[in-house]
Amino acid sequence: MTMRPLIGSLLAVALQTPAFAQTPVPHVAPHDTPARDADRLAWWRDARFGMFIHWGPVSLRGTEIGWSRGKDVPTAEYDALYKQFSPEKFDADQWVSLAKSAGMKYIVITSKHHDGFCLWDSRQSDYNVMKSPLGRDVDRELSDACRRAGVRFCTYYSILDWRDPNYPLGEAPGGGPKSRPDMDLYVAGMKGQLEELLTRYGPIGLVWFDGQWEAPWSYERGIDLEKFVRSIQPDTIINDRLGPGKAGAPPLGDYATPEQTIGGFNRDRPWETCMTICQQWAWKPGDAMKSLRECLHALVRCVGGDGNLLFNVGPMPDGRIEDRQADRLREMGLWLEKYGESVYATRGGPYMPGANVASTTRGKVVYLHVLAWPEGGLRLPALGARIVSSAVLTGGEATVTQRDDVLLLEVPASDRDPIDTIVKLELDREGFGITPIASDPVK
């Protein structure tokens, strides 16, 4: 998992509402200009929906990576997972082709999470995947398949290493502090890994660090490693987990980073939502898995806020990412080959995400995705902008009726996706200039 154990039960909620309220805050780095700022996320925004992969020797017990250390599996034997860790099927073409057939632009995987071992042929530590019997450079297979794809290559990494004698906490959450540690000595070597990850597997698309939030690290050691990557890979878009936030003082990285709930309507402060496609972030024999309709559901929501959606699958001991995982990818990749102008490229709004409805837009087009229909049609409040023509891209037709303080919609029910009907509105003015409405029916 990672940041925190997973709440199951606000799942459900996470996947109907928005959940994530954010007050808008003008993002000013400690690093640069928000016109800089701007530029190097633009495809980023564009993209809008990524892989994320967690994935490690603790796919051998179906438990949770980092977390389940020192907890659902002993310390010792945890740390000793890594000597059967021999992933035969393990194969970076096929999981960098799944994520393409899913339509997702960019890929992050778990290079070092919370237990310390390295995806990579790290010279920092001996507890990297060198040392497995697998004896193959994950990062690098990765990083070349992504590159051949055209897919970003993105790494995640963990800030805490509950592993390392020098890192003063261990074991698990809430683990008490080592013996003899050195901070220093320990963020040195957390440098010398990043600056391995940031000069030997090309450009690197984003770095989504995690793991910020206990007591040896602070908002300034997160600024000087903020400078840090800057200074190698400037054009790397950097999460917001580097440091804890400081009263007055502005945020770090370049986006917001909700987990396992849905981001709220915010154009000011970039964000991603990740989440897991079942329900724990490693590989679990027989996890529950999301329906089509909550999976697609998820990336309109997180689209119509103006956000993007990172969704997480763990692959399997052998390598192979499970066939219900693919298929359901492989679904929603299906759709967006279809629908998927109505969410590359395009802007969250102007009518904020609701019960009932999530829009986006793209010049003078704005898409609205009607994700339930309540009796009588819809009516929303008037857009602002006179509507040129419609068009039902899900099939069928819509009859589109404005007043000056209504937009009455209507499509006959033979006529309605049963997940999501996508109405396309042709205005006489740029949908984004639009000041963002609230999408709540109009009684």
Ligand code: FHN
Given for the second form:
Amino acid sequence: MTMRPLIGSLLAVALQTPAFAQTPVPHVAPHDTPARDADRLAWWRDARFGMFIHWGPVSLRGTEIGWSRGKDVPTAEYDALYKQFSPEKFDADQWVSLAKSAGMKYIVITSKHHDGFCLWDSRQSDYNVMKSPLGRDVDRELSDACRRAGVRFCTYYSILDWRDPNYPLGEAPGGGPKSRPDMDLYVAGMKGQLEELLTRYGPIGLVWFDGQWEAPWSYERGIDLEKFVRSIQPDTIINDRLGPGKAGAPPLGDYATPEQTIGGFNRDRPWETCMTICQQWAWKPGDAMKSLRECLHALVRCVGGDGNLLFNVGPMPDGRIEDRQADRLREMGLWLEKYGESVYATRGGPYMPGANVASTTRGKVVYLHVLAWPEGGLRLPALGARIVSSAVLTGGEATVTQRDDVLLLEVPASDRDPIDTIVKLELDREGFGITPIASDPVK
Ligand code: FHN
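Please give the other form, namely the form predicted in complex with the ligand, since only the form predicted on its own has been shown so far.
Shown next: the complete complex, the earlier chain at its head.
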């Protein structure tokens, strides 16, 4: 692949990006212009909220997918779990309906995790769901259900595969050393599997690569993989876990993927936090689950930072998503039904997330999400725009005062929402054009 001269990318990105932006961060794009990138990412940026699903035969043990192979679960036992995998209550329409009721706009499923088990009818490997008692193509049923419901179907795919005899690391099927690993053969098989996923399940919203950090893989193989995926579905979004980073080289893929933490405010490099609703990625009986406050604050802080939240559930061995996780997601959906205008199709800022506040904007509106109230009300740095009107989406009245160097916001304690008081400000100009402002309280 011939790399486009970076200076050309920088110039092109600079021309596309409003003057206030920080230095644009071009990424290795063997395919498109920044404008084309923006087009491809548009639905995803507007979506803001997606469902991550970590599932496989390991749910029978309630241990972590991939990582418990050869640790909590002896390798031979782990690799034989698929023979008992019979999730008779698996219903793709129910999963998709739950995602929709949660306000999630896309679903990313672990079609193949580090343990190598394939949730689709792969001709490249017999270690797949068609050979389990379930005998049904999970990706087929889920992608069809997504299309019926207007939810984007997306797939997670692990570059590393600790079970595959050709991948140099990990243990051979059933346990023991791999006798003759062959990375080129492995990559050929990987491309064969990706071609199956990219040609048989309709439009793939995004490919969520993972497992890019081990020695057998490289930045250069990541560039080759991105080109391969684009050659089949050019509109598929790809995350940054195509390969390890490389000093002095642009990041890979379309967006960054902070994990189990809220990404930093960044309007130039798209990003998506991936986070578990409990502690483990795969299902674990009795795993501690996040409160509604923690879930909503994670979402609001992501969108306030101009990022997405990919929120993970781990279905049980019978195919159901456990009731308490489903109930939590439905609570998030009820909140989004009322206040989703402050999340969907917004951009982060102009106040950057801080201890008490996050903000989002669309057109001439800024939504202030007040997550905590300092004594004496909120004192924010001046907004740099005139506030034409204000309203409290979560109910009650706000007193908004603009002075030269400070924006004062007061809502009576009785009107403050215990999780997020949302104040809608109508401005005399576009909110996105305002230079981002730290939201640390002004003395
Ligand atoms: O090792 C995986 C882990 O099991 C999980 O899939 C997460 C999800 O982002 N990714 C890797 C850890 O970074």
